[in-house]
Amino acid sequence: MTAMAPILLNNMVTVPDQSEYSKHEVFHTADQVHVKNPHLDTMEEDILYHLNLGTKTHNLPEMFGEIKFVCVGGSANRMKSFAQFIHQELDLPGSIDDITDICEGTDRYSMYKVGPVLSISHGMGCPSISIMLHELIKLVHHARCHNVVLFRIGTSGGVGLAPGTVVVTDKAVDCFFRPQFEQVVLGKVIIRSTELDVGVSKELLQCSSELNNFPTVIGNTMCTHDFYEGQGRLDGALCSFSTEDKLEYLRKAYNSGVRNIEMESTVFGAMCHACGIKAAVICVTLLNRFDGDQISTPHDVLEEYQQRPQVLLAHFIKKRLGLIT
């Protein structure tokens, strides 16, 4: 098949679906991720700087070749907690105290490997998770992993949902409710699809119905580049709109299918889709944004809320591994 060239309109480039790419771009065969950046082929070593790993300094296939599930989330502490939790859920040998940070030589991200599961922090916002994903996707490629599924778990603001509701993302949308991610490259705006894997989302919903521990819905997740004004909050250092302006925008978001708001889902979806990786986003809501902007829920309740995406994902992983039916 002849590769379809990117379409340039008014200095904006729409990247065609990854199935249209030639072998010189990015493709997915035999359930293995192949990152076809031609510049990588000329490098003697690929240094994954922010992960403190490299193709010459580490035997990546030996270290990571068994990975089947990659879970990413904003907080380093939360991802360590997830690694310890999944260690217990999978009943793996050894102590959770022996789980160490593979990226301890850097202060950017934290990474923990537990059997076939990799748990990694990504920081806050699209730029931070984007840097991590570039290196993570190359890591999975260099390690020759197969049949890998990526998950983002985290917290979010709910739109018309009660606090504690878990949202499995249907579409990751931008602040105009479009399922796309815009990246500026060499002065041009590159537009990529944020499509997530429908099959994985359906499996997660089925897992939730089996657990029956907390409310779970599927809906669109809006990703913004700011926590305050960008999400229509009235409590930042700057605010250029009224309460009614905020509520009108949230109503438009709700009517478009948005059920929660966070800051990473569009670039996560775009990069996974472009590289042919099955992916899903699972976030718990900490408040209903129609009711306010600040979180007043007691700390112990919030802690339980934040465990919910981990519990759901653990059930999914155990089912995939045949540990439960």
The other form holds:
Number of protein chains: 2
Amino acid sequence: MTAMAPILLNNMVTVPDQSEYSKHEVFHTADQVHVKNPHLDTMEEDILYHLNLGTKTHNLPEMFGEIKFVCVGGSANRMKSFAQFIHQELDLPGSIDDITDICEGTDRYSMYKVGPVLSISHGMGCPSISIMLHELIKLVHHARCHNVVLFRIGTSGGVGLAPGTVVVTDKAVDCFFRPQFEQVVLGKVIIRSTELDVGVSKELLQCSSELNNFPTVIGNTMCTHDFYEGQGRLDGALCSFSTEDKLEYLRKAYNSGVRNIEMESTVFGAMCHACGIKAAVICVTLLNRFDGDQISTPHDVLEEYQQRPQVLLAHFIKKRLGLIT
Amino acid sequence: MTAMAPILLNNMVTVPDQSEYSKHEVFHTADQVHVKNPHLDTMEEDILYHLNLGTKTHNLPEMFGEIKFVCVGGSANRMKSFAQFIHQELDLPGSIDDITDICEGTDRYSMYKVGPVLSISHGMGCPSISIMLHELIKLVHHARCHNVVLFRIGTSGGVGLAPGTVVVTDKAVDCFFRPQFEQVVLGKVIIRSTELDVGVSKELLQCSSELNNFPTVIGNTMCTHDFYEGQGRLDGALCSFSTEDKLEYLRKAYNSGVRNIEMESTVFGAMCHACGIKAAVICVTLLNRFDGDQISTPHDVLEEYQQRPQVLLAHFIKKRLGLIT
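Can you give me the structure for the form predicted together with a further copy of the same chain, which would complement the form predicted on its own we have just seen?
Full complex below, order starting with the chain above.
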């Protein structure tokens, strides 16, 4: 297993024995990811099943220790495109054809590493992204990454915005407009805050005004567990409400500060917050839900829309790395 | 767009104009799929966005009219393997290399058609499968399929069963062991029954006893929205409970009739029940959760386990088609 050449100074000098390093309290400094699970230290091996990685089969600190920016998104193809795009933007050595799927032994998720950037797909919906996040957060912990920032880049339905608008999430809210995620633990419901990092979001908005090539707003993002009935769509296999009912719900959402709707932001915020990871959500809107439900925009226009969160995030990463000022 | 040659008698003689056929009440006979959405008939076009299909761009009755068995499962690779396997089992003409992904324009889901069998991936978790089911049920409706049976074949954690046991689901229950699914519609929670088809499940058990090559049981299947905390795993990035807490929850589940745990069965049951589709869930258990959380079984053993639901379902399909008695 070979790791790509680091482009950032890697502050680890030696790689301790795999079975021992997680016990070294010295590594648990403030800028590290906090797994909140006392059982992990007692495990001889940790198999990250859905990523097809493990602490005994892979040298995770060597493979991933230099990671600073973790970018997740629903579609495997899009996350591969993002890896290729960021490779070009960071002007890294080597060919983009050499960027291969680290999780290729499984088709659950795809993962690409480009210098200090990790790009991973998460599928659709909170359960799908939460499996990936559990294993990703453990990965970042086992690899002893420092100062990691986590981004979700995605697509969404807009609420009162022109299609193509990028929304940087202020609060990730549930279908009742509450900034919380309900996690069931052993049959008991636990409420978690979905708080994202205010500083990172402001920095992203600043990047957007510097780029000045597409509209970007900050607003609340509503996260639902269903694309059709849960988002008030009239075009699912099941629909028991009227157009007016739908519009009233969207108006309520808008009045509460919601500007877009997607399906992962609350659990993403909740897990990052619980583990002390700075995180942000950047989604482009593919349509204005006040105008319709179906996505009928031509393919090439949708493609360009989907690149916008990538362009914004690439600018952020380049600024953080000092490649642009 | 070419359709594969039907191997069953197709009872449609003419294909009415796309924009008109859904209004023909004569087609809404008892053995057809019931979409429960009055808005659909008023739509000029229906774009099945996540399947990359549509009523204006594709002749859905011609492409899918002969479908009798719809098989869904989480992994795209596995659903491709199943399509190839059923092609061999049904002794269909042509090469398995010609079986291509009908949804290849999108990476959200993969879909393969083999004679009267449709094999589709659905990703992980209720939200992911529900998007696919909305569009699949509309597809089956637009294609005017008759007497369709829907199966989920998947993997699961076993509760008090030897790894490799196949569970045919009696009741699909939530994390509180209730046979229901909570669907949010416009910010209101609606409770739906997850009832599956008793007759189909009995037929599957009969098939299993005829095959007699792996253990098969009928039992309740618990569907959670999270793989780690929601299923009582001690090895996630977050874990706030003890081994004893975990075992107590699993014992409660077992005592209520739960024999396996996965992440899609409740919404699968709920949507099929609401639309009048006969449905069954067949999952193999990869481990016994009383013995551990991590899936450390060798790859080739897991591969063989994952074929078991496919073997059982193939036997069912061959019997239904009169290929074996």
